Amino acid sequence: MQKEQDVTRREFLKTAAAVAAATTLPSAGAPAILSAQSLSNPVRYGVIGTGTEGCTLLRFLTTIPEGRCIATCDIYPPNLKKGVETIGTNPETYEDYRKMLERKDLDAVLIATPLNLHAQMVLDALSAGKQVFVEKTMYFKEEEGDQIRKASAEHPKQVLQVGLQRRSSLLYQVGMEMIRKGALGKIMFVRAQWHRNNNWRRPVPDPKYERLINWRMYKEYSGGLLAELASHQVDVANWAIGSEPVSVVATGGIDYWKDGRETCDNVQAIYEYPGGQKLLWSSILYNAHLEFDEQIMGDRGTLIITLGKGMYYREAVAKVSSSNSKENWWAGATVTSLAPQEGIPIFPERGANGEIGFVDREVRYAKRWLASMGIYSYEEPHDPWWTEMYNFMLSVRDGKPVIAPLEIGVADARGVIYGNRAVETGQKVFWPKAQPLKET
């Protein structure tokens, strides 16, 4: 074993210089010099809802020349003012989104309003001939899914993209490629949590604005923790397993924050998938120790993604997996010995040919070694929010594939709706029919 480790160390010394050189190069996904097309043919868009989420999108949109904000809409004056200040392009402002949709020069709309308004706004925007980006969860009530499906089918040339940012994360894409190539073997269990230690309440300058500003706490407008947090992580489980669930059991309550809210301050749910796989999900608002992560477990390994970092842990016991391994994702004595105990990092990078994966073999193992010793750190080439906005603009302007299309949004919304139903009824809730999810 010592001899093998010495060989691995020699390989490391040979490639360390290559690592240093590689890390000074521009990111493969970095935006190119502004093209004439970007400047002369931008997507003219409007934003409906310029609260916290809407302004987050606008901050990233300020750096994307493929789009130009010409309109913003919000019924709360401070939010409307903040949206204009954030984008900085002097857009025309509206209180009624339907007036904004009447504009002939408006190509697309981005919807970042309270959840209960999503479906009608999507329907109205499609009917008005606009391309649509809608924040998750795509819709609020079960029947709204078929309404949006029908409207989208009637407007096949119009883009409809859902705001599930993890789909735009290169780190998650690399992790899913590892899964598809067999690095984790047969996926059977996903554990995810999103824990915080705060009341989730936003300050209200005037009591009359309580339900407008803290809409997430009231069942008339909100799906609570499942809609705001679980939606992202249910989507990750669906993505990893390749299907949506078939059933869910869940519990929750208002057990800590006794402040008049109607949505739970804690939820625990177990989703079951067609092959017997399980997602165990938890959210609490009175302890942030575990914060948030997704742990994807197979019979050959585990992938843990948290705070923009990914770690891979190989199962120490050799066994025959029911999944074919198409690529050896580990090599060398040091990496092999580290994988079961300390784990090895995965890197959000693309190869020289643009394909998802790791960089050159020599460089990637040297990077893992450096990272395992705390010498080298890594991060996404772009924030996933930026990437999803960039993707939307290219989908509208150039017909690029949508990163999170309609059916991904439908599966995600059903996970939220049925999870909440299970909490409210105390009964196991079954899906009408589980469908395999198309790869994106």
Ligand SMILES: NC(=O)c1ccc[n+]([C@@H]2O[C@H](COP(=O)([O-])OP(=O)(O)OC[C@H]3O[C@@H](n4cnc5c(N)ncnc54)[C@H](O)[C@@H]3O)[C@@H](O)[C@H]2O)c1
Second form
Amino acid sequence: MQKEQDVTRREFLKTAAAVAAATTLPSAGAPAILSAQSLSNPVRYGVIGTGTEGCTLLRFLTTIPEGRCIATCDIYPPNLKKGVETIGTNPETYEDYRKMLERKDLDAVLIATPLNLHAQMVLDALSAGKQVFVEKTMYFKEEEGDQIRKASAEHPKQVLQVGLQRRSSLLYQVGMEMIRKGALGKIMFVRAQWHRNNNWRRPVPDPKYERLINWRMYKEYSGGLLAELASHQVDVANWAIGSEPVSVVATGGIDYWKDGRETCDNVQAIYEYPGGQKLLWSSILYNAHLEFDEQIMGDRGTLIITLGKGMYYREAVAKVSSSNSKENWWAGATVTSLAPQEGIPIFPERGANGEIGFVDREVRYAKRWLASMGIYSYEEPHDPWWTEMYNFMLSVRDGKPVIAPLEIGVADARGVIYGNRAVETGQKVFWPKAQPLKET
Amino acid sequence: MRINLKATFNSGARGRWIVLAAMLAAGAWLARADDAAIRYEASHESMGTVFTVAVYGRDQAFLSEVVNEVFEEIDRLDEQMSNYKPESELSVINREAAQHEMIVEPRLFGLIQFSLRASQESGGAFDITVGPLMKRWGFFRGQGRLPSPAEISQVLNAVGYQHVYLVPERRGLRFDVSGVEIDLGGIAKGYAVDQAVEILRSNGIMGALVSSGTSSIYALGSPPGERGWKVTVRDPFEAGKAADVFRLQNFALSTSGNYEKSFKIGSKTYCHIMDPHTGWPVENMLSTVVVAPTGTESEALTKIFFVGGVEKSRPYLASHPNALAVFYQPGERPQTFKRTVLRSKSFQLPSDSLAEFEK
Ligand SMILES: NC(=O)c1ccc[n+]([C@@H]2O[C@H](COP(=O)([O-])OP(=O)(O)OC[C@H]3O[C@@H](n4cnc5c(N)ncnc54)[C@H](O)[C@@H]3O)[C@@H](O)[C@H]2O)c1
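Given the form predicted on its own above, what does the protein look like in the form predicted together with this ligand?
Once more the chain from above appears, this time first in line as the rest of the complex follows.
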């Protein structure tokens, strides 16, 4: 009996490794070492909004020679300066993004401005013939979704990618492959949270900049916690379940940080999906113990995943078989504990050509074991942010498939917008029509 | 060749079958499940081990409900009989029974009563008050240590089934000294297996096997078209290697082995089974296997025989029916064992009980 359990466990590990090996993933790309040399025909891009996220993207872009930053744009001079320093390619700077879009030599733009500006900037960039990367959440107001869809349909050759970088994570891709191959059984529940213990404010050097710098606090520009944090996790749930939700109930309030902000300091939401699956999401700004992750639960297992770490827990499930199986039970075989209690780390790794040699496999098992005991931690071959940027450049230059395209962004934005509506109205909000998501 | 256990058994002979069956009329003892049956197997962690139930039947939904009921019952027993859980009935008894008499729930009372009788009949080889001794040896914390002789004799003051007094008329229980602790770890899993079988039977299940991980197995009926459940007993030295193979129908089988928990100090290995008389781990026994009509009995007997050894077990088997015991002792060369098989003098069993043993 114990033997059998051991075998099952080993089999599982094999499967997980094979899954990791077999996934059809986008190329992980050139090593960062190549960054110094510039390629002959790089994508010429500009960045609109070089604040926190804009500079994060620029930092990763410094090691991607497939693109060259020739322009940046920001209305806040200190951030404009920071952007230029970060990329170090001496880009031309703009205060008005429209001026930047007029440049004929500009192939692509990356938009990392406050949420309320996304849609207009996307529309303007598309009609100026530019390829577009836009940060999550893709858009702010419900009607903007159709406007972007229409514009995108009118410019079918132009890339439109949304900045949901979990889609670019090899770890998440392996996790989703495990789900597709049935390692978790039927997915019925996702629990996700993003908990912090701070006021979520940024320092303001002069009060006149309060609304520009702390735009996330004000409803005129921001969808609050749902837009800034849930957007990542609603997308993961959509990805795992394979659909967008059909309804949401939610509550929230300004109950702790009563400092003049307009967006909630806590939100709890329950999304329902077409098959009755639920996403239970919560965000609070006064306790950071749980931090953030997504717990994807099926009737055969649980995947607890976040950037940089994924653990798989098997459910103790019944086996059903036909009656002609041969019985052989062992007495006195020592059973230490059931597999489900021990989490099995999932690895963002795959072998060359999908084939793994004996030594590789043993090393991988050893690493898994060490990782499960907290002795060893693993890393993705590239930061998902890097992969996201790299993929964007390849999509623009070589027509590679876009990782997080339009409809994924739309489904995600609807989750945010309807969630906020549920908080504000106290009513259950229904989707106009749930749409199955296309696999990427 | 098969030998009915009622016939003379020659333990020196090779390649024998020992058949323990009241009646060998062709097929009469085989409770056949339907050929269209499906097999349902599930596991559940409880009592510090993993219980597994495999059942045959027609309706998967029904089988899963029955098996869930079994697991719920086992969890209830664990809640009641655990002495790791401070709020269990047994923990409360252990804390208070030296101060005043406790009234005990009927099933728990019955099990304690059975245990004390087993203690008496085995001259204390089986003893549910041995817990404090195990603690001294560090078995509960998973780290063995060698206690001093003074420590042992001090602990032994509160060890001994004689310290537990029962008043059956009102299910009363009392300890006569403080420091006494009842630990049902040596019998509760076998009892849980029996309770599981009760639930299966009362739901009309004709073929099932219940296992409590390392300790006890009960074979209810047979798999469809088969003659008993095949149960392999592991080699005392090597987990994956078979020592003996049994075929069981409506019988329980329990094992005790020094491979379960043991530790080494110097060149000496100490096992987790204590001799309550000496306060020291039992030596010169690798493992014992007992086949008996219930898991409660087989589990108690396997410890009695492990502690008592072959010679002291002979009179016990002579006066108690329905049991078969196999003793595995160190052989002359390292990593070898010698085997001794003993059986009860008499068997009074229902016609559908079967225990075959091939060695
Ligand atoms: N993918 C992620 O993990 C991630 C992380 C953080 C932020 N974001 C997203 O990135 C976007 C920006 O967030 P942030 O935290 O970097 O905010 P931020 O305030 O740090 O940066 C926004 C920048 O946009 C500039 N800006 C404002 N209006 C402008 C205009 N009209 N033209 C040009 N620039 C303008 C601001 O001056 C500021 O420098 C948001 O949509 C946010 O959700 C994504």
